[in-house]
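Presented below, as structure tokens, is a lone chain in the form predicted alone.
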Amino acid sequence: MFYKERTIIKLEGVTKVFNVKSQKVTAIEKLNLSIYDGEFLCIVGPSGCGKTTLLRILAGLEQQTSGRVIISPREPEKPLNSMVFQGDSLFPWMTVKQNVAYGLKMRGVAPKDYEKVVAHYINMMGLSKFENAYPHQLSGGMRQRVSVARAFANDPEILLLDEPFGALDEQNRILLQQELLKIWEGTFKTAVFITHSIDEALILGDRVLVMTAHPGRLKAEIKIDLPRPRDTLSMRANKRFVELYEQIWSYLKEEVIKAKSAV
């Protein structure tokens, strides 16, 4: 469960402007947002609306041009965040086990202390038979399983996921959504998940934010009152799921049309 009375991330008037070929391009503009401790927050919006830029600001990989980002971790001694990217971000010279252990090793955790943790998440993602394999020996879906396992194994306060399943086929996407839910429901870490899929946002999220077409602003906020634990397949037959889908699409459709007409 998440604790709505405790804000872990607060954005106040956050704007990000890039200089592109001597022109200023505003990616996100005057964004005000609270993200709650233990919440699974999903963000949808048309291409180019600044979703990834927002995630990179939260990760500390980009600096906002103006406004404030306030992060109040529950356990400051833990890593602040771990990020799962869209593409393959594994180290090709490392095995599955070495990739999953990487964050813990960099923090100076002794092998005797992290080996059980690494084995736990490798097992949770169904990769035990492949722990000594290298990324080139794995399918795309399996490589993303390793990325998710690595993020959780590092035990961060906040998980940042940038369309991690976007390039996968439907079968692998469904399987990974279910695996991600299973791990998350055992930890209830704060998660911010970027997706283009309304289905995915509804299956995973406690709350869905809809972004406007460029420049990105917050257009709508929808609380997802579907029961947990969730099954990725049975959810689609839920009447409330269909109602929420239609509600989100009603907000998103206009922005998608705007984004396409601006190209």
Second form
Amino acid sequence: MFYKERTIIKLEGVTKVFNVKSQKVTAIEKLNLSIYDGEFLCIVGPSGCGKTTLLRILAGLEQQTSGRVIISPREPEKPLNSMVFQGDSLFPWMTVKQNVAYGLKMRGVAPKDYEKVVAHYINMMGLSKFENAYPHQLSGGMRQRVSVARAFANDPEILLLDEPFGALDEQNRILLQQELLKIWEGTFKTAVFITHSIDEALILGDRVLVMTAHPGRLKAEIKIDLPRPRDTLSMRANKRFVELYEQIWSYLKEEVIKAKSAV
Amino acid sequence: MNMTEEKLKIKIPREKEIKNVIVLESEENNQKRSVFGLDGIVFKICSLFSPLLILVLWELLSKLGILDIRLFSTPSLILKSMLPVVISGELFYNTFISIRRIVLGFLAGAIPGVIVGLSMGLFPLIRLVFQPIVSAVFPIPKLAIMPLILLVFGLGEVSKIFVIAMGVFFLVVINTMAGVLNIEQIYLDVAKNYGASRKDFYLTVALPGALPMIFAGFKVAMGTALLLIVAAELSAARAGIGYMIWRAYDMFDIERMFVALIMMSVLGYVFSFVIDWIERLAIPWKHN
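Now show the form predicted in complex with the partner chain, given that the preceding structure was the form predicted alone.
So here's everything in the complex, that chain up top.
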């Protein structure tokens, strides 16, 4: 009972309530969830269902109002998690190289020890030519590649990805999904990936969770039994892919309609 | 008959029947472009000659007696009286004294200003403690406390440096704090998620993120420093550009006063040039 069987994160009745203008808004309500060591978990849900809140709680950027989050890392000496943020999160005042090295530098790794790792991930993302460029000199797709490289270079136990490709155009999204798969497969890292795209969830995930519209609860869990390593293009033509897509959409559709009528 | 039917009745002309043809010219064929190029040079010449034009006008108006020559002198007389002040070294000595006071006062105000401003921006507790003090002291014109400063520090250099430092400090504090508070939350999240220590928050997020605002503060503060130096050198100074201006006033030496004023203008220009230059070095990510 190890890879993809051992629980690495367990959420027990996690609730998050925000105070918005002296009104209580429940973002997540009594969420129970197990995330397995080494799995690629995708979470889909209508906008405003608390997906990002959930991820921010896991990242330690937000504290749940009640309930427990139990994390039991495989290799405690590694950093627990690294997040790939939604939107522009690269420091504009740092070059590509400095941005990718950020986590390692913060952990006190000496430059001579991290230079190779940084160069490796920059190279893997096809950005070697731009290692000394500043973020404003890069396109949106390139910036998000740097973001992914920064998370991987930090070598965390858990990767948290908050709609990292949401703002990209379709062509870049397909390329980045492919690159993310390439870079992730073989690392045995646990990945929690938030998305609103069913396509993306199916291409990347071992498991897809559908969340309900506010407050966020668990609606359904679908195992994605598509073989790995995956090829993003041939996958879409797979019959099983289409079946799973329809299954997830049927769950999601109800929630999207509910979310719309609630406003 | 409704609109659509009416529209349908419009006769579409055949290609040869069309008389008006609009062609959007390419850049290289565009005649206007060279005119704009010429305009560029014209603009430059205009901006170069406008100060000269003022000088010529000044000279003429004085010579014609429209301007009172005793009060406004003339550019040629000022130039003439500039020579002995330059040769004797008096002008440069006074300039040097003022520059030293400005630079020391500026550093003494700006460095603690950046540190306090960063702390106030980063830590709400420090902000809560210092904000009322800053709000209470900042609006007091620094010239108003000049007599108190003279009583405390005496007539020496320290009093002049201190008053400039006071003026600079508060402006830099307020700008730096605003700079930190304007840093987008996401950068603080990234720093936290990637394990930044308190020192790292200062050096990798707050300071670089606030730099554009800090430099905006420096520029305003430099203007204030120039204002304060003249006032500080009014009372109890034996040298300095401000002192020169007040001495010229005492002796009704208008030409010498203008020489000192020209030097003030040069100083202001040089200082803002230096700050711009440092800014470009410090914020390479803002300039290509």
